[in-house]
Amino acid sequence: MSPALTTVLLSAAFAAYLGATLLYLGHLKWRRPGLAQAALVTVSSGLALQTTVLLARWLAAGYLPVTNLFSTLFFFSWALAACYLYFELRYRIRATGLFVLFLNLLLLGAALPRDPAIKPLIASLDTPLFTLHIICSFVGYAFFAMAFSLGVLYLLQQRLGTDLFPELPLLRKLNEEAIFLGFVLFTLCMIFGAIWAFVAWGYWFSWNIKSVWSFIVWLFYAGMCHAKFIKRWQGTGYAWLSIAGFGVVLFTYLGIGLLLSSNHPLD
């Protein structure tokens, strides 16, 4: 796929995900239930074109091509919009989920100006075991990002009491499922990447700032996994870890890349 034609298909899943924003906006504001339905179509309409442009990549360049900013700001998009629509099919979150779009709109417009050329692959990342590192970390980071959606809602829930939102205990059940389904999937991102890191360089674990601080986000959501059972931390304890989670998260992705000097492949 050509550059210029992967840029006109991620504008058009940019325009879907505005169109879905406003759309879920006039549902909160009119309560019509045809605009969240239509709100969700434009959603699926938007993760078909990123799913489009991810396949044609991908086979066009022989492996997952997430290796630079462009195409790690795309692929968290796309991650994002599948976490959101999870959510959406299970539980009919609607307009719960307008901060993660939100979200999803500044990761697509903040790489739709960048080179969406594909580079090739060092040898080091020429593995399977790459791939399986890059997709649990990036679906692990989305459903952080859906948690810190969950936690914003949960405070501001509790503050309004209005019935725009679902009720606390709905908001508090999704947040915990969001956190333990990032969990999981960062802890196998954490394994593959360990194992990744033993074959290409023959040790386990490197003491490299990338490293320690996926190593800080795995503790930090080890932690929250604990939390939920202890009263204190539940409910409106919980929404704040849950921002204060996906700070690091964005830290660890963003941060470090573009503040600091790091030897991690993505950066």
Given for the second form:
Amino acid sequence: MSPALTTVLLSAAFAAYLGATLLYLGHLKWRRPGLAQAALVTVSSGLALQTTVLLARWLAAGYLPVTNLFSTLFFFSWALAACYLYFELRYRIRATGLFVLFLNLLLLGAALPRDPAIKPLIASLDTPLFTLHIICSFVGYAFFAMAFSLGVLYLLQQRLGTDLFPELPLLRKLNEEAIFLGFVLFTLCMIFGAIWAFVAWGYWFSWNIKSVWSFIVWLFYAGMCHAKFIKRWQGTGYAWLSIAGFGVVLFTYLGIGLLLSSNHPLD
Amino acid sequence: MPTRLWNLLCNLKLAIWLASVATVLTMAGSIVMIKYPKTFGSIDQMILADWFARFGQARPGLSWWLWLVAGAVLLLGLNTLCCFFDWLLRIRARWRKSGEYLIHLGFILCLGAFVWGSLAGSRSEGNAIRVGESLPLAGLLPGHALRLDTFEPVFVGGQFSDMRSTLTLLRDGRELRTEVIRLNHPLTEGDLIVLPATFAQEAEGFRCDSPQGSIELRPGSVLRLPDGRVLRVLRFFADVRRGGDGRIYPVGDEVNNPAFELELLHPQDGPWRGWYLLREGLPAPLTAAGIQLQPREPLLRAISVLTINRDPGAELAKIGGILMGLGVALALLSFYAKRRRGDRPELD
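Next up, can you give the form predicted together with the partner chain of this protein, since the form predicted alone came first?
Next comes the full complex, and the chain you just saw is listed first.
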């Protein structure tokens, strides 16, 4: 797939997510079920376009091409859309996912101006462990992003008490599920990463800043998986933790990748 | 009192507190690590015990947080272990939590493996080995040695891609096994792991034009001349300087001022031995003997540079990782099962 076609298809996906966002906003205002249905179809179209681009690039490259800032932003956006769709199809969350869609627009919008050319794979990344590590990592991040959005919405709903959004118990349930699924995937990401580190470097835990912060992310969400059993931390506390946790995730993914020197450079 | 202590050690809130303390301390420590690369830059090049002995103790003002992180994580490990045993004691009633507690057990094993490897392991970088040479592993695995049988740097489209070293592990001179190692494909034997780190090239001789055609001269080469004389190459240095005393001194590995030490043998006359500095031209005794050599290019041979580590905890960590993987799979299954039953924590 040529870089130009990639850009065209991703622009179409961006337009689809933008359309879905507007449709959900319309649904919030006018409460027409048709608008929510149309938004779901539009999000699905955007994800289908992104999936097509992802598969075409994967086939063309011969490896999962998630090795630089463009491709990680694109893949994160794809994972986030897939994650949103999972919750939408499972719980019909509708406009609850607006924050996720906004975030998705930011990610894809940041990816679009960048060069989509696929670079040859460097030998150290030529292992199935790379693919597994990347997929688990970004899908895990996507669930943490979903939890962040649900956390924000929980706090908003607590203050507004509006019937525009789901009730607090449902939001709490969704938040816990997002955190749990994110933790499951991130644990697998850490396991695959540790095995890869061992065969690549000869040690399975590195004190490199990226590895240290990945451990922090894992520890933080491990703590959250326990905190849901403590009454004081349920609901509001959990929402705040979800927001804080996503801050840690963002720093681990973008902050370290762009601002600091690490063994996971983004460009 | 023992019951109270046990309850404290199994306490869920304690786990959250310890995880929070470890998280915050590691966050703060990571900033110290970034700010002081001279102290922390080599932390991955050696096991943690060696790093503490060399750097941590010398800079206590910078390494104190690591002690606290270690303390918090070890206490978290103890808390996790106690929770695991507490679950084991009630497994008949709480078997549905098997996935979650396998994750606990996996974490404990990984933590134990890390401590073991950090205290009893070893790391060694920059082990250069030439084809045909053996490298004794005395400090790492007594009685063992590594022999490099072949080495091949791989280039794709002119770009470096990989390096393949055929290594034979020897014990008391006997071959144990031979393996081709490359990136992401190390040689492992027990707790030993051997990885390709990089490679270098060194000149081992020179290709020269002669009336007999193109010849390769390296230590050990023999050139038989038509009149029965024999020219032998004794030594080669890539870079030499001639001292004030007229003697030749090697100064480096870069091909800059290469020189051969040669010996010319004649059936009747006595042998001649001397230096041929390629930049200066053939010495008079050789030209007088009718020898003509035109240096063309250096003969390069590759050196494989290996990382050789020992981690006695690696197998334990592998078991821990497998248990954690199984644990998350089971936890996922039980999560959906519980959701179907509507069984979840109490709401506010």
